[in-house]
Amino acid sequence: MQQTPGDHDDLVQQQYQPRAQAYASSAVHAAGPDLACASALVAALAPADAGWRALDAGCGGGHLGFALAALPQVAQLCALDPTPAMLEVVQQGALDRGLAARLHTVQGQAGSLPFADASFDLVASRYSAHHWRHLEAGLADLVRVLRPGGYLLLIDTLGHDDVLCQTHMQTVELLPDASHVCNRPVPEWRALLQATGVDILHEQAWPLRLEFASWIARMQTPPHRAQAVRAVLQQAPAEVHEALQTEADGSFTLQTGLWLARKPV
(Lines of atoms letter the chains of each structure in order from A and count residues from 1; the text may use other names and numbers.)
(Lines give C-alpha, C1' and ligand atoms only; values in the text may rest on other atoms or scores of the structure.)
Protein backbone atom coordinates (compact mmCIF):
# COMPACT_ATOMS: atom_id res chain seq x y z
CA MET A 1 0.00 0.00 0.00
CA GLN A 2 1.36 3.41 -0.95
CA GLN A 3 2.05 5.65 2.03
CA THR A 4 0.08 8.89 2.13
CA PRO A 5 2.54 11.78 2.09
CA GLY A 6 2.49 14.22 4.99
CA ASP A 7 2.25 17.98 4.70
CA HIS A 8 5.22 20.30 4.33
CA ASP A 9 5.77 20.56 8.09
CA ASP A 10 6.05 16.76 8.18
CA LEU A 11 8.63 16.85 5.38
CA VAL A 12 10.73 19.35 7.34
CA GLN A 13 10.74 17.01 10.34
CA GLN A 14 11.56 13.97 8.20
CA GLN A 15 14.41 15.80 6.49
CA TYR A 16 16.10 17.36 9.52
CA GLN A 17 15.30 15.27 12.58
CA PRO A 18 17.83 12.56 11.59
CA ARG A 19 20.36 15.05 10.18
CA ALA A 20 20.74 17.50 13.06
CA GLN A 21 24.24 16.41 14.04
CA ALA A 22 25.42 16.63 10.44
CA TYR A 23 24.33 20.27 10.30
CA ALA A 24 25.89 21.04 13.67
CA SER A 25 29.26 19.81 12.35
CA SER A 26 28.87 21.08 8.76
CA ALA A 27 31.84 23.21 7.70
CA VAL A 28 29.60 25.06 5.23
CA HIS A 29 27.26 26.15 8.02
CA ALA A 30 29.78 26.58 10.85
CA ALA A 31 31.84 29.25 9.08
CA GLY A 32 31.72 31.71 6.22
CA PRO A 33 32.16 35.40 5.50
CA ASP A 34 28.46 35.99 6.13
CA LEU A 35 28.87 34.96 9.80
CA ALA A 36 31.81 37.29 10.29
CA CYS A 37 29.92 40.12 8.58
CA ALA A 38 26.80 39.50 10.67
CA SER A 39 28.78 39.69 13.91
CA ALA A 40 30.56 42.87 12.84
CA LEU A 41 27.34 44.56 11.74
CA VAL A 42 25.48 43.75 14.95
CA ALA A 43 28.45 44.77 17.12
CA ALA A 44 28.45 48.18 15.43
CA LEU A 45 24.75 48.81 16.08
CA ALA A 46 24.80 49.28 19.86
CA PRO A 47 27.16 49.73 22.83
CA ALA A 48 28.52 46.65 24.55
CA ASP A 49 26.14 47.07 27.49
CA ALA A 50 23.01 47.23 25.32
CA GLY A 51 21.53 44.14 26.98
CA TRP A 52 19.70 43.08 23.85
CA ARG A 53 17.27 40.20 23.57
CA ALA A 54 17.78 38.39 20.27
CA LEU A 55 15.96 35.68 18.32
CA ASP A 56 17.52 33.23 15.86
CA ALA A 57 14.53 31.92 13.88
CA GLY A 58 15.09 28.60 12.14
CA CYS A 59 18.35 28.16 14.00
CA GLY A 60 19.28 24.80 12.47
CA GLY A 61 22.66 23.74 13.89
CA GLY A 62 22.85 27.02 15.81
CA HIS A 63 25.87 28.67 14.19
CA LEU A 64 24.36 32.14 13.77
CA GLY A 65 22.92 31.99 17.27
CA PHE A 66 26.31 31.07 18.74
CA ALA A 67 27.98 33.96 16.92
CA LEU A 68 25.38 36.48 18.10
CA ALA A 69 25.15 35.16 21.67
CA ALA A 70 28.92 35.61 22.01
CA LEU A 71 28.61 39.37 21.36
CA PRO A 72 28.57 41.63 24.45
CA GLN A 73 25.59 43.52 23.02
CA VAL A 74 23.39 40.41 23.30
CA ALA A 75 22.35 39.50 26.84
CA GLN A 76 19.91 36.72 25.92
CA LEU A 77 19.35 34.80 22.70
CA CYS A 78 16.46 32.50 21.89
CA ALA A 79 17.26 29.81 19.30
CA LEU A 80 14.02 28.69 17.69
CA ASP A 81 13.50 25.75 15.32
CA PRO A 82 10.63 23.37 14.49
CA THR A 83 12.85 20.27 14.76
CA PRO A 84 13.51 18.88 18.27
CA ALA A 85 16.81 17.23 17.30
CA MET A 86 18.16 20.57 16.06
CA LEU A 87 17.31 22.17 19.39
CA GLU A 88 19.11 19.37 21.22
CA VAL A 89 22.35 19.88 19.29
CA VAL A 90 22.08 23.65 19.79
CA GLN A 91 21.68 23.22 23.55
CA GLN A 92 24.76 20.99 23.61
CA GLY A 93 26.65 23.44 21.40
CA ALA A 94 25.83 26.28 23.77
CA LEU A 95 27.16 24.23 26.69
CA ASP A 96 30.34 23.40 24.81
CA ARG A 97 30.93 27.09 24.00
CA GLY A 98 30.16 28.41 27.48
CA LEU A 99 26.99 30.13 26.23
CA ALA A 100 24.36 28.12 28.11
CA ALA A 101 23.52 31.00 30.47
CA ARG A 102 22.83 33.34 27.53
CA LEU A 103 21.20 31.01 24.99
CA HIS A 104 18.00 29.01 25.35
CA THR A 105 15.93 27.05 22.84
CA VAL A 106 12.24 27.09 21.93
CA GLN A 107 10.39 24.89 19.45
CA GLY A 108 8.43 26.87 16.87
CA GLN A 109 8.58 28.47 13.47
CA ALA A 110 8.19 31.81 11.74
CA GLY A 111 4.56 32.50 10.93
CA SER A 112 3.36 31.32 14.33
CA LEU A 113 6.03 32.62 16.70
CA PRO A 114 5.16 32.01 20.39
CA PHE A 115 6.18 35.53 21.45
CA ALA A 116 4.39 38.80 22.14
CA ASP A 117 4.75 41.83 19.89
CA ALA A 118 7.98 43.83 20.28
CA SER A 119 9.71 41.09 22.31
CA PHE A 120 13.18 41.38 20.75
CA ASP A 121 15.79 44.01 19.92
CA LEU A 122 17.30 41.84 17.19
CA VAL A 123 15.66 39.13 15.07
CA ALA A 124 17.86 37.03 12.82
CA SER A 125 17.66 34.01 10.54
CA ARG A 126 20.27 32.15 8.45
CA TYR A 127 19.83 29.49 5.76
CA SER A 128 16.26 28.83 6.85
CA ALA A 129 13.91 31.01 4.81
CA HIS A 130 14.18 28.93 1.63
CA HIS A 131 12.29 26.24 3.57
CA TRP A 132 9.40 28.52 4.55
CA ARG A 133 6.25 27.72 2.61
CA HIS A 134 4.63 31.04 3.54
CA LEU A 135 7.62 33.38 3.37
CA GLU A 136 5.63 36.63 3.42
CA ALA A 137 3.77 35.60 6.57
CA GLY A 138 7.00 34.38 8.16
CA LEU A 139 8.78 37.67 7.54
CA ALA A 140 5.81 39.66 8.83
CA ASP A 141 5.88 37.55 12.00
CA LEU A 142 9.59 38.27 12.50
CA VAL A 143 8.91 41.99 12.22
CA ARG A 144 5.92 41.69 14.57
CA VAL A 145 8.07 40.42 17.45
CA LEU A 146 10.72 43.06 16.78
CA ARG A 147 10.55 46.25 18.86
CA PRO A 148 10.19 49.59 17.04
CA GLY A 149 13.71 50.65 16.14
CA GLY A 150 14.94 47.04 16.37
CA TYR A 151 16.98 45.26 13.73
CA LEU A 152 16.26 42.41 11.34
CA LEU A 153 19.18 40.32 10.03
CA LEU A 154 18.48 37.79 7.28
CA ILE A 155 20.91 35.46 5.54
CA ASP A 156 19.89 32.93 2.90
CA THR A 157 20.94 31.30 -0.33
CA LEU A 158 19.90 33.35 -3.33
CA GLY A 159 17.92 32.37 -6.39
CA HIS A 160 18.73 33.47 -9.92
CA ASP A 161 17.16 36.30 -11.92
CA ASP A 162 17.22 34.23 -15.12
CA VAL A 163 14.26 31.82 -15.17
CA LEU A 164 16.24 29.07 -16.93
CA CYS A 165 18.96 29.12 -14.30
CA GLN A 166 16.39 29.48 -11.52
CA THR A 167 14.50 26.37 -12.66
CA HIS A 168 17.66 24.26 -12.71
CA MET A 169 18.79 25.63 -9.34
CA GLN A 170 15.49 24.79 -7.65
CA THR A 171 15.50 21.29 -9.17
CA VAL A 172 19.01 20.62 -7.87
CA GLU A 173 17.97 21.87 -4.41
CA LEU A 174 14.70 19.91 -4.31
CA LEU A 175 16.02 16.49 -5.35
CA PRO A 176 18.09 15.94 -2.15
CA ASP A 177 15.68 17.85 0.11
CA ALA A 178 11.92 17.44 -0.25
CA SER A 179 11.37 20.25 2.28
CA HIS A 180 13.00 22.85 0.01
CA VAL A 181 10.64 25.58 -1.20
CA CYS A 182 12.50 28.28 -3.12
CA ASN A 183 15.68 30.33 -3.25
CA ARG A 184 14.57 33.90 -3.95
CA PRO A 185 16.54 36.22 -6.24
CA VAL A 186 17.78 39.57 -4.93
CA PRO A 187 14.99 41.77 -6.39
CA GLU A 188 12.35 39.54 -4.82
CA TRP A 189 14.10 39.67 -1.45
CA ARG A 190 14.18 43.45 -1.57
CA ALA A 191 10.48 43.61 -2.40
CA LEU A 192 9.59 41.12 0.35
CA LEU A 193 11.51 43.05 2.98
CA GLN A 194 10.15 46.41 1.87
CA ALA A 195 6.62 44.98 2.05
CA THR A 196 7.10 44.34 5.79
CA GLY A 197 7.79 48.05 6.33
CA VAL A 198 11.43 47.76 7.40
CA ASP A 199 14.18 50.00 6.08
CA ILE A 200 17.05 48.13 4.43
CA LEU A 201 20.38 49.36 5.81
CA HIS A 202 22.87 46.93 4.29
CA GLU A 203 22.94 44.12 1.76
CA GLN A 204 25.81 41.94 0.62
CA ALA A 205 26.45 38.63 -1.17
CA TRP A 206 29.18 36.00 -1.29
CA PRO A 207 29.77 32.82 -3.33
CA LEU A 208 28.88 29.58 -1.55
CA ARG A 209 30.58 26.52 -3.02
CA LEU A 210 28.85 23.21 -2.33
CA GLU A 211 31.27 20.32 -2.69
CA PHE A 212 29.16 17.51 -4.13
CA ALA A 213 30.27 14.52 -2.04
CA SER A 214 30.03 16.25 1.36
CA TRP A 215 26.75 17.99 0.42
CA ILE A 216 25.13 14.71 -0.61
CA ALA A 217 26.46 12.98 2.51
CA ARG A 218 25.16 15.72 4.81
CA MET A 219 21.72 15.51 3.18
CA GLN A 220 21.82 11.68 3.38
CA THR A 221 20.63 11.68 -0.21
CA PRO A 222 19.70 8.24 -1.63
CA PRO A 223 21.91 7.14 -4.54
CA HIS A 224 19.14 7.40 -7.15
CA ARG A 225 18.45 11.01 -6.18
CA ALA A 226 22.15 11.88 -6.13
CA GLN A 227 22.41 10.44 -9.63
CA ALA A 228 19.41 12.54 -10.68
CA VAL A 229 21.15 15.69 -9.44
CA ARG A 230 24.22 14.77 -11.50
CA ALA A 231 22.05 14.16 -14.54
CA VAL A 232 20.29 17.51 -14.23
CA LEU A 233 23.61 19.31 -14.00
CA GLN A 234 25.30 17.31 -16.76
CA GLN A 235 22.43 17.91 -19.18
CA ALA A 236 22.02 21.60 -18.33
CA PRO A 237 22.68 24.22 -21.00
CA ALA A 238 25.79 26.37 -20.96
CA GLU A 239 23.99 29.28 -19.27
CA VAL A 240 23.28 27.12 -16.23
CA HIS A 241 26.83 25.80 -16.03
CA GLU A 242 28.10 29.36 -16.09
CA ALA A 243 25.61 30.60 -13.48
CA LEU A 244 26.24 27.71 -11.06
CA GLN A 245 29.96 27.41 -11.81
CA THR A 246 29.52 23.64 -12.11
CA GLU A 247 32.52 21.35 -11.74
CA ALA A 248 33.33 17.93 -13.17
CA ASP A 249 32.62 16.14 -9.86
CA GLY A 250 29.15 17.70 -9.54
CA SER A 251 30.14 20.49 -7.17
CA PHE A 252 28.56 23.88 -7.85
CA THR A 253 28.38 27.39 -6.42
CA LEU A 254 25.38 29.35 -5.17
CA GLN A 255 25.29 32.82 -3.68
CA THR A 256 24.63 33.69 -0.04
CA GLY A 257 22.81 36.99 0.52
CA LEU A 258 22.69 39.07 3.72
CA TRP A 259 20.29 41.88 4.60
CA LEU A 260 20.28 44.12 7.63
CA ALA A 261 17.14 46.17 8.12
CA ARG A 262 15.56 48.35 10.81
CA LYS A 263 11.96 48.50 11.97
CA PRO A 264 10.78 52.14 12.00
CA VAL A 265 10.22 53.75 15.39
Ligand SMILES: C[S@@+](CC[C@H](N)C(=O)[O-])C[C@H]1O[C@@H](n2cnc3c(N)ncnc32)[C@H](O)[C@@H]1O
The other form holds:
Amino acid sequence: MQQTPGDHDDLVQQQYQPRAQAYASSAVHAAGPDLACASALVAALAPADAGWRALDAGCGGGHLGFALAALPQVAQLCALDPTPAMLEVVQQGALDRGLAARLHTVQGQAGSLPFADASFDLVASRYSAHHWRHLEAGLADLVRVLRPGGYLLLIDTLGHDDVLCQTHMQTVELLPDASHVCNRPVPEWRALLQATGVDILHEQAWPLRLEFASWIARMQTPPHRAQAVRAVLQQAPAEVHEALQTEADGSFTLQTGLWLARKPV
Ligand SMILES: C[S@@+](CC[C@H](N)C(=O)[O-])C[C@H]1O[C@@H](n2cnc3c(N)ncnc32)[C@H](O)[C@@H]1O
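The form predicted in complex with this ligand is what I need now, so please give it after the form predicted on its own.
So here's everything in the complex, that chain up top.
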Protein backbone atom coordinates (compact mmCIF):
# COMPACT_ATOMS: atom_id res chain seq x y z
CA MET A 1 0.00 0.00 0.00
CA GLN A 2 1.29 3.47 -0.84
CA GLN A 3 2.03 5.73 2.16
CA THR A 4 0.54 9.21 2.26
CA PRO A 5 3.54 11.55 2.25
CA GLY A 6 3.90 14.00 5.11
CA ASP A 7 5.36 17.46 4.63
CA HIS A 8 9.03 18.35 4.76
CA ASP A 9 8.99 18.92 8.52
CA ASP A 10 7.62 15.37 8.92
CA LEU A 11 10.45 14.01 6.76
CA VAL A 12 13.04 15.78 8.94
CA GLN A 13 11.55 14.09 12.01
CA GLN A 14 11.37 10.68 10.29
CA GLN A 15 14.98 11.00 9.21
CA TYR A 16 16.53 12.24 12.45
CA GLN A 17 14.39 10.94 15.32
CA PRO A 18 15.68 7.32 15.02
CA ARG A 19 19.26 8.37 14.19
CA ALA A 20 20.17 10.77 17.01
CA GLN A 21 22.62 8.38 18.65
CA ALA A 22 24.31 7.70 15.30
CA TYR A 23 24.89 11.44 14.79
CA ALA A 24 26.10 11.88 18.37
CA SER A 25 28.80 9.24 17.81
CA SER A 26 29.53 10.01 14.13
CA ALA A 27 33.26 10.61 13.61
CA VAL A 28 32.49 12.86 10.61
CA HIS A 29 30.36 15.13 12.82
CA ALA A 30 32.30 14.93 16.11
CA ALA A 31 35.57 16.19 14.63
CA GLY A 32 36.85 18.25 11.74
CA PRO A 33 39.00 21.30 11.05
CA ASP A 34 35.87 23.48 10.90
CA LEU A 35 35.19 22.91 14.62
CA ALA A 36 38.69 24.01 15.64
CA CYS A 37 38.48 26.98 13.27
CA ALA A 38 35.06 28.00 14.64
CA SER A 39 36.36 27.88 18.23
CA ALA A 40 39.47 29.89 17.36
CA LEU A 41 37.49 32.52 15.45
CA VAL A 42 34.95 32.99 18.26
CA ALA A 43 37.66 33.06 20.96
CA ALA A 44 39.33 35.93 19.09
CA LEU A 45 36.15 38.02 18.93
CA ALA A 46 35.64 38.87 22.59
CA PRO A 47 37.40 38.85 25.98
CA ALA A 48 37.10 35.71 28.12
CA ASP A 49 34.65 37.42 30.49
CA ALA A 50 32.29 38.55 27.68
CA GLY A 51 29.41 36.48 29.11
CA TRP A 52 27.97 35.77 25.67
CA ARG A 53 24.62 34.14 25.02
CA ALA A 54 25.00 31.81 22.04
CA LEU A 55 22.62 29.75 19.91
CA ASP A 56 23.42 26.57 17.95
CA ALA A 57 20.53 26.23 15.47
CA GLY A 58 20.08 22.71 14.10
CA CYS A 59 22.38 21.33 16.80
CA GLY A 60 21.89 17.67 15.80
CA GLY A 61 24.24 15.59 17.99
CA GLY A 62 25.56 18.85 19.46
CA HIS A 63 29.16 18.90 18.26
CA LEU A 64 29.37 22.60 17.37
CA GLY A 65 27.37 23.53 20.48
CA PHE A 66 29.74 21.58 22.75
CA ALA A 67 32.77 23.29 21.17
CA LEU A 68 31.27 26.77 21.63
CA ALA A 69 29.91 26.14 25.15
CA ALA A 70 33.43 25.12 26.23
CA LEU A 71 34.78 28.60 25.35
CA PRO A 72 35.14 31.05 28.27
CA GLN A 73 33.49 33.78 26.15
CA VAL A 74 30.22 31.81 26.09
CA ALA A 75 28.29 31.94 29.39
CA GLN A 76 25.13 30.26 28.09
CA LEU A 77 24.55 28.19 24.97
CA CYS A 78 21.14 27.24 23.68
CA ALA A 79 21.16 24.10 21.50
CA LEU A 80 18.07 24.15 19.30
CA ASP A 81 16.70 21.44 17.03
CA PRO A 82 13.24 20.40 15.80
CA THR A 83 14.01 16.71 16.55
CA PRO A 84 13.35 15.70 20.19
CA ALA A 85 15.78 12.72 20.17
CA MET A 86 18.62 15.07 19.14
CA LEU A 87 17.89 17.27 22.16
CA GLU A 88 18.00 14.23 24.44
CA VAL A 89 21.45 13.14 23.19
CA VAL A 90 22.71 16.73 23.51
CA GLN A 91 21.51 16.93 27.13
CA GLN A 92 23.36 13.68 27.90
CA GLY A 93 26.43 14.90 25.98
CA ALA A 94 26.46 18.15 27.97
CA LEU A 95 26.33 16.18 31.24
CA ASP A 96 29.16 13.87 30.08
CA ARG A 97 31.32 16.89 29.21
CA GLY A 98 30.61 18.87 32.38
CA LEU A 99 28.77 21.53 30.33
CA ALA A 100 25.25 21.03 31.69
CA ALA A 101 25.26 24.27 33.72
CA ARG A 102 25.96 26.38 30.61
CA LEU A 103 24.09 24.49 27.90
CA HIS A 104 20.35 24.04 27.60
CA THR A 105 18.17 22.69 24.82
CA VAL A 106 15.09 24.11 23.10
CA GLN A 107 12.89 22.49 20.49
CA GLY A 108 12.35 24.70 17.47
CA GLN A 109 13.46 25.46 13.97
CA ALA A 110 15.08 28.22 11.98
CA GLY A 111 12.30 30.25 10.41
CA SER A 112 10.15 30.27 13.55
CA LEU A 113 12.71 30.60 16.35
CA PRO A 114 11.03 30.93 19.78
CA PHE A 115 13.20 33.89 20.84
CA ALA A 116 12.78 37.66 20.95
CA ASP A 117 14.74 39.90 18.57
CA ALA A 118 18.38 40.53 19.60
CA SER A 119 18.45 37.67 22.14
CA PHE A 120 21.96 36.40 21.31
CA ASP A 121 25.53 37.67 20.91
CA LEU A 122 26.46 34.71 18.70
CA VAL A 123 24.27 32.58 16.46
CA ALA A 124 25.82 29.48 14.91
CA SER A 125 24.70 26.60 12.75
CA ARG A 126 26.60 23.61 11.32
CA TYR A 127 25.64 21.03 8.69
CA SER A 128 21.94 21.81 9.10
CA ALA A 129 20.98 24.54 6.61
CA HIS A 130 20.97 22.14 3.62
CA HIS A 131 17.85 20.61 5.24
CA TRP A 132 15.94 23.87 5.59
CA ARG A 133 12.90 24.08 3.37
CA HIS A 134 13.01 27.91 3.34
CA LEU A 135 16.66 28.87 3.64
CA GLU A 136 16.22 32.62 3.09
CA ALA A 137 13.60 32.84 5.84
CA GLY A 138 15.70 30.63 8.13
CA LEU A 139 18.77 32.82 7.73
CA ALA A 140 16.74 36.01 8.22
CA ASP A 141 15.40 34.50 11.46
CA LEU A 142 18.95 33.73 12.71
CA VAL A 143 19.92 37.35 12.07
CA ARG A 144 16.71 38.62 13.71
CA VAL A 145 17.62 36.97 17.04
CA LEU A 146 21.19 38.38 16.91
CA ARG A 147 21.86 41.66 18.69
CA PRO A 148 23.21 44.50 16.53
CA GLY A 149 26.98 43.95 16.40
CA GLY A 150 26.50 40.22 17.13
CA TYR A 151 28.14 37.45 15.10
CA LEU A 152 26.78 34.77 12.78
CA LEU A 153 28.83 31.60 12.26
CA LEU A 154 27.57 29.31 9.53
CA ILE A 155 29.03 25.98 8.41
CA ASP A 156 27.47 23.76 5.76
CA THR A 157 28.16 21.34 2.97
CA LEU A 158 28.72 23.16 -0.33
CA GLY A 159 27.18 22.60 -3.75
CA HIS A 160 28.90 22.80 -7.13
CA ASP A 161 28.90 25.75 -9.51
CA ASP A 162 28.86 23.24 -12.37
CA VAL A 163 25.22 22.20 -12.90
CA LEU A 164 26.09 18.68 -14.08
CA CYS A 165 28.08 17.99 -10.92
CA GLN A 166 25.48 19.75 -8.79
CA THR A 167 22.65 17.54 -10.10
CA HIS A 168 24.62 14.36 -9.41
CA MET A 169 25.65 15.52 -5.94
CA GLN A 170 22.09 16.43 -4.92
CA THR A 171 20.83 13.06 -6.20
CA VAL A 172 23.47 11.18 -4.23
CA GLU A 173 22.58 13.21 -1.11
CA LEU A 174 18.80 12.84 -1.50
CA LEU A 175 18.67 9.08 -2.08
CA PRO A 176 19.77 8.08 1.45
CA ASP A 177 18.15 11.12 3.13
CA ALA A 178 14.73 12.30 1.93
CA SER A 179 15.02 15.38 4.17
CA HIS A 180 17.94 16.74 2.11
CA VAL A 181 17.04 19.99 0.31
CA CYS A 182 20.15 21.43 -1.34
CA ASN A 183 23.88 22.03 -0.90
CA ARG A 184 24.32 25.63 -2.11
CA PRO A 185 27.37 26.67 -4.13
CA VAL A 186 29.70 29.32 -2.64
CA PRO A 187 28.44 32.30 -4.73
CA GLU A 188 24.85 31.49 -3.71
CA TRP A 189 25.88 31.30 -0.04
CA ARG A 190 27.56 34.70 -0.26
CA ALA A 191 24.46 36.23 -1.85
CA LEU A 192 22.14 34.58 0.70
CA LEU A 193 24.18 35.89 3.63
CA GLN A 194 24.58 39.36 2.18
CA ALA A 195 20.80 39.52 1.59
CA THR A 196 20.27 39.24 5.36
CA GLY A 197 22.28 42.45 5.82
CA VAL A 198 25.29 40.94 7.62
CA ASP A 199 28.88 41.82 6.73
CA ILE A 200 31.02 38.77 5.89
CA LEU A 201 34.28 38.83 7.88
CA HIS A 202 35.78 35.43 7.08
CA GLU A 203 35.14 32.48 4.82
CA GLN A 204 36.97 29.18 4.53
CA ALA A 205 36.41 25.76 2.93
CA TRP A 206 37.57 22.20 3.59
CA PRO A 207 37.08 18.83 1.92
CA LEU A 208 34.85 16.33 3.76
CA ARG A 209 35.32 12.69 2.79
CA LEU A 210 32.23 10.53 3.23
CA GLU A 211 33.23 6.89 3.59
CA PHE A 212 30.45 4.96 1.87
CA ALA A 213 29.80 2.14 4.37
CA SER A 214 29.68 4.33 7.51
CA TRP A 215 27.70 7.07 5.69
CA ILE A 216 25.02 4.60 4.58
CA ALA A 217 25.01 2.89 8.01
CA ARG A 218 24.61 6.23 9.87
CA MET A 219 21.54 7.02 7.79
CA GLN A 220 20.17 3.47 8.02
CA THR A 221 19.70 3.57 4.26
CA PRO A 222 17.61 0.67 2.92
CA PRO A 223 19.61 -1.60 0.54
CA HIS A 224 17.64 -0.57 -2.58
CA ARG A 225 18.44 3.10 -1.96
CA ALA A 226 22.13 2.39 -1.25
CA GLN A 227 22.19 0.41 -4.51
CA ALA A 228 20.63 3.40 -6.31
CA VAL A 229 23.42 5.66 -5.01
CA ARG A 230 26.01 3.21 -6.34
CA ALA A 231 24.19 3.04 -9.69
CA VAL A 232 24.10 6.85 -10.03
CA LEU A 233 27.81 7.09 -9.24
CA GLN A 234 28.75 4.19 -11.53
CA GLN A 235 26.95 5.79 -14.47
CA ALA A 236 28.23 9.29 -13.76
CA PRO A 237 30.46 11.00 -16.34
CA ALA A 238 34.15 11.67 -15.73
CA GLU A 239 33.55 15.30 -14.74
CA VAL A 240 31.41 14.14 -11.80
CA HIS A 241 33.95 11.54 -10.66
CA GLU A 242 36.61 14.23 -10.70
CA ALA A 243 34.47 16.77 -8.84
CA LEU A 244 33.29 14.31 -6.18
CA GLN A 245 36.62 12.45 -5.99
CA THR A 246 34.70 9.17 -6.10
CA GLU A 247 36.41 5.98 -4.95
CA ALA A 248 35.91 2.34 -5.96
CA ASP A 249 33.87 1.52 -2.83
CA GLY A 250 31.43 4.43 -3.41
CA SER A 251 33.12 6.86 -0.99
CA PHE A 252 33.27 10.46 -2.21
CA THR A 253 34.35 13.91 -1.05
CA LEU A 254 32.23 17.02 -0.57
CA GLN A 255 33.40 20.51 0.23
CA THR A 256 32.26 22.29 3.38
CA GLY A 257 32.23 26.05 3.91
CA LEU A 258 32.42 28.28 6.98
CA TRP A 259 31.30 31.90 7.15
CA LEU A 260 31.76 34.34 10.00
CA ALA A 261 29.65 37.47 9.60
CA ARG A 262 28.60 40.42 11.74
CA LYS A 263 25.23 42.11 12.06
CA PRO A 264 25.76 45.86 11.63
CA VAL A 265 25.47 47.95 14.80
C1 LIG B 1 23.36 16.71 10.29
S2 LIG B 1 22.43 17.26 11.68
C3 LIG B 1 23.36 18.61 12.35
C4 LIG B 1 24.74 18.30 12.85
C5 LIG B 1 25.24 19.13 14.00
N6 LIG B 1 24.96 20.55 13.89
C7 LIG B 1 26.74 18.91 14.25
O8 LIG B 1 27.49 19.88 14.40
O9 LIG B 1 27.15 17.74 14.30
C10 LIG B 1 21.12 18.25 10.93
C11 LIG B 1 20.11 18.72 11.97
O12 LIG B 1 19.35 19.79 11.41
C13 LIG B 1 18.07 19.72 12.00
N14 LIG B 1 17.13 20.54 11.21
C15 LIG B 1 16.44 20.22 10.10
N16 LIG B 1 15.71 21.27 9.69
C17 LIG B 1 15.94 22.28 10.55
C18 LIG B 1 15.48 23.64 10.66
N19 LIG B 1 14.61 24.18 9.78
N20 LIG B 1 15.95 24.40 11.67
C21 LIG B 1 16.83 23.89 12.56
N22 LIG B 1 17.29 22.62 12.51
C23 LIG B 1 16.85 21.83 11.52
C24 LIG B 1 17.75 18.24 12.03
O25 LIG B 1 16.75 17.90 12.98
C26 LIG B 1 19.12 17.66 12.39
O27 LIG B 1 19.25 17.40 13.77
